[in-house]
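Presented below, as structure tokens, is a lone chain in the form predicted alone.
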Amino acid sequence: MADYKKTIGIEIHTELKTKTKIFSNSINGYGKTANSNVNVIDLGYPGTLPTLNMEVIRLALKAALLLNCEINKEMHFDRKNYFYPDNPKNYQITQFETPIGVNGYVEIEVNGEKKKIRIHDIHIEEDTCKSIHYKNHSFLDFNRAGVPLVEIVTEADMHSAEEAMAYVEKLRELFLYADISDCKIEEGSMRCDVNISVSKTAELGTRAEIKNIGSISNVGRAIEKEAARQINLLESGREVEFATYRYDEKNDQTIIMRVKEAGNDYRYFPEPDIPYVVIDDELIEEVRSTIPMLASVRREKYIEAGISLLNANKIIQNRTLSNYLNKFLDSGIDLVIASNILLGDISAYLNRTDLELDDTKLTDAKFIDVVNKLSSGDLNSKVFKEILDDVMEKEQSLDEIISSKGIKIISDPTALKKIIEEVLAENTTSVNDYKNGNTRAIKYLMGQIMKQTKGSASPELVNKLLEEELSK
């Protein structure tokens, strides 16, 4: 079974972050009452005419630039003709002959190795309405009808579940940071279809398509399960059928939905009700200038500043925190400490109070003061936890908050050294234990010193001075 090679291509539909739909003025919003964000255009009433939302073109162009695509400067929309209940017009407006971007790529990294995944094309289309099936009934919610999408189609360049997951994560990261989409896979704003085949030779095997996989981790699981299913068929002398599957997360298996027909005839032809769209160099450069610092660049800057890869990735996963930290990249503060308190105490406060950073009284100046005092030892983590609510909720400066609480921070090495000497003199047994190789004894001594200072000393400074005394 190990001789089989997996070949994987991925199609991703991503909803664009516009206020209104692609061809109507209905609101583009998730989670609203069924069929409340609709009008006659979305419902496909005869005689209605689409009006192109140009913000869709701008966002799709931004996506194409991020994917390093060649831009089609003159393009038109096409009608894709098919009959299905979620498509009352009996055609979908999409791009077939002139997708907005072609021949692009994204770079992924798996196990320390970088690889380019080629993008065949990225094209714009309208979403269909949502079908809800319950017992013997089917219901249609037209809130999704006409929501703008881009579909990104790769070449079959991936050969493992790890590569496929890295690709989907990279695309999600790119679009999220460029504010193209909210990329919420669980809400359907980013939907992933995987095509996979297995073969022992250079000739590709018969592929299967796995539709609408609901998470990045499930992309990997679905690929492994479908590859194993195909291999078992081939090993038993049977053939793999060209079909569409879904991934059943509960039972961890791929389940057939329908057998595919080769060469569906959608009778594509140019959409007669929408004029050709011309994209000039000025628009391309204008859109390119709106692309913010991307996650890959942020990650490099954070790691260069000494932040661990783990914490860098955690910060990047929260764009609000990342944008906040970026304000201090050139401020000269200790970014390691800054990232630690953002991910730790400050995030805990925001989660507990259900607030955003902009809703608090944490000014840039106050944040810098907190980080600098933690760095110098004029503030320690224990005291910071005690005053955190005041820092986040009051207009007072950090010094005023500390003073109002009657807190005195001991950061004078001479004063601390005297306390340490007293504690060591009173705990000779623990001192001897440490010198005889029991390294855990230092934790007890640290505790006694912090107790003596009522937690007002810098643990880092105490630890440094304690080790110096014990080494004598």
The other form holds:
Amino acid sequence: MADYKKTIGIEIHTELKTKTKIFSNSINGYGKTANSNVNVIDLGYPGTLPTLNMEVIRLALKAALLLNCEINKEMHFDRKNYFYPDNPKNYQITQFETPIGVNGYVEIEVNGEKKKIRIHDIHIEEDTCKSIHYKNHSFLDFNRAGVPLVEIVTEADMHSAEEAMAYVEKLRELFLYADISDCKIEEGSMRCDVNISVSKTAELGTRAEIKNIGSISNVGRAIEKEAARQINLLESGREVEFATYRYDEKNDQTIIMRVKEAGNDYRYFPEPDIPYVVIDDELIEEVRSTIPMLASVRREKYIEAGISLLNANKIIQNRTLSNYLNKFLDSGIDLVIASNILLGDISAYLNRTDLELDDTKLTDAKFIDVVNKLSSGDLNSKVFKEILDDVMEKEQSLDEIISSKGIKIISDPTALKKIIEEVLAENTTSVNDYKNGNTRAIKYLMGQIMKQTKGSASPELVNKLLEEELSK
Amino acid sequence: MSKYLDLSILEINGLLKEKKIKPLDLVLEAFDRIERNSDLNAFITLDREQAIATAKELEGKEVDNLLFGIPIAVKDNIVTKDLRTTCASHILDNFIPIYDATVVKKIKEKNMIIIGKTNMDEFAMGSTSQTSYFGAPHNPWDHNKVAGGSSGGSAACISARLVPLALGSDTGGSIRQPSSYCGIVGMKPTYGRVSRYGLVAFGSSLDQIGPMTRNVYENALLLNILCGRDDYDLTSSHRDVEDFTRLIGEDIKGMKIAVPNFFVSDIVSAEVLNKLNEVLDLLKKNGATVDYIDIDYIDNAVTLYQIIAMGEASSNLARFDGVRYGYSVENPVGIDELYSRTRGEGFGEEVKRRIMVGSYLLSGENAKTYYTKALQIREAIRKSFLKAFEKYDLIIGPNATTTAYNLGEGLDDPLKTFLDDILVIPVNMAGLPGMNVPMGFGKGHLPIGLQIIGNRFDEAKMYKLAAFVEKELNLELDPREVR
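Give me the form predicted in complex with the partner chain now, not the form predicted alone.
Entire complex below, previous chain first.
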């Protein structure tokens, strides 16, 4: 059914990474004992009033700037009135008239083509409780009530599952990098609602909303399934119903939750308990200055330095490693080697010991030394593995560690050549095998040479010299 | 029984300091008076045990401020930790708060002793306190008359000299009008002057807590300790705390007084107008000037109030749903039935009416047609008042068009209750301070009150004029002396 065009808009709710909730000083934390991060304000107790956590304003402003939005410099909050057990006051404090940011865009790339997805608005609101249903009982966990959220609403600018997935991935990367949110879709700190319709003409079809999709890949699958379902309906002469769905991963299908009634009436009005918030240029510039180098910029720089796309992406996925690597961008060291040991031995060490880079004794000077010595052959990867624990745990310099271990590195080609000649002279059979086309024989020869040098030679150097010698 | 509670706060403070009396004497006397006047129905909940315990604790403490050890009554829409707070509603008649309102914290810090929670209109919705789930309080001057509302219980208990101090709240006249009907002094401070944290919200942009007392000086004393910035109320003012008694006793010569023409129009009864004119003569005689002015849209204030207060109330009262606290019906079938039956059974008629009207006013396009428009006109009223204050020190008029009327009257007329407040509501619309000071008596020896309106944060000047009127008129305001 190639002649149907999909039209997709996305609403994303993201929890902001603040210490406390938006309207009270309760801790904003995930995975704590139910109803432990709760006070009278979160419970909507009679007489309570909201306070306003300025950290929320700063993070939301940062997000709005990242999304290239115009900032509402005089903004207020509004009440959205509706009854639901997870809504403690039976109104949600949100922004309706004056969202913090409007008219922005996000740039995505699909199959090498760049495209701007327009952002209708980004607004601040409070999260609801978590309802847990068990048998015929419902339980409420108020830990989540009042957790700060931003909701980002796009225009209906996407036309394929790939574009939708690229948009969500891009938003996730932006927010993760700017330290705005954890963006953990599985834990619900990022929640994704997709609006989709199909049409053969320029006129849009009736849309369906798929709520709370649990992963980025499921965003793609849900869109494909829902589009197929709508096309089937239209092809068989039926109509698409304006309704809300969820995506059932197990059965790979969209399941109807409720038929939408035209015009939900939320009786919005300005929240009288919170005065207008003024966002001046000073605050905007202050917040702008806290935006770190974005993932896309990092990727470009890494690739420029010769790091493979795969490794560049791996590093970007780990912001701490990426920030660490960025310290050496202009230091002149070999960034390929630097990224290799960060992703390899150093990551393995950190995982094994459950430590952060900051907790180790790896100073910038030591790291530069390691990379430079690896690059010059004064250190090889085998030895580096052996001394890794000391490098990470001891105050000593790299030279001190190497000499205290009694390790001598043979990096002098003349000395190595001599050993190679000796080994070749003692193993004429293997040399002949190699020359007769049995390339595996070189491995044996390598082994013999490494044995002679007691592992103190750089394998890369040995390999190079050996090949030279054999091709004579 | 002793009669310490007939003494002034200053006199009581002297006796406490000299250790001639103990706080317990005051507490026991208060409960004795309340018991002997139980027919006034001024209180919903009494806290005898805790009040006595607190009084005994105070015996070991230094008398460090003028309000130390003084019994105080708190309107039952201000939450008190461990002390039932009902808002005079069935839906909260089992509600024991787990925190103190900011004002309650403040009065406890000054070692005042909370005697109990006073009767009121349900959720402060009414002007006679007759919408109370616990029955209406009576007017101490005539038990067949209403005490006014919504802070009717607080007004009645001050008027009858049961306790010297009380807290009220004023959304559309609820401190000033009952103060007028009961012949006491009541102040609705500037919006933002006193923290609303812990006041069960009715109309959030209008609500304000204020002191209700026997005389002007003691009113200013109580306001002194109620105000100040509270980080738990974002609408509370950052202004420094000041001494509101500082201008009391000063000469009023040269004061520029304005009277809105609306306040002396034919909506006001003759006996009230006569008293007002007597006061105006008195002021002029003492060197003040009096001009008649117009305030824009002042005659629309009641309509605006209905839109804004009911709109906000419909949202504020949504939290009473039987899920977390308060009344909850047993064995509901599903969440919708829990909501509808809990709220249907828990709220009284007036509250339900206002929630429904408020919800309607905010629905769909109505929000723009009514609520947004009302906010605009409200802003015009505010500006008109502020313009007047560029020329005048104070604005005065009556607080009520008549004296207190019969209990039971007007119950079948939902509009009457709003028209009762026609003279007090404009002040809430403009966020200004307004107060009542008694200015005489009408037919049946029922009190008539003078309303004094000040510029924003100009309460001290209002107390100055009020104290002058109080001193010059020298009225006998103790109903026991008259009845």
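Nothing here was measured: the structure is a model prediction, and the numbers come from that model. Throughout, rigid core stands for the largest set of C-alpha atoms superposing within 1.5 Å between the two forms. Positions refer to the first chain, counted from 1.
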Original post:
Once you line up the core, how about residue 254: does its CA shift reach 2 Å between the two forms?
Top reply: no
Original post:
Once everything's superposed on the core, is residue 360 shifted 2 Å or more at the Cα between the two forms?
Top reply: yes
Original post:
So with the core overlaid, does the Cα of residue 382 end up 2 Å or more away between the two forms?
Top reply: yes
Original post:
In Å, how large is the C-alpha displacement of residue 351 between the two forms after the rigid core is aligned?
Top reply: 2.5
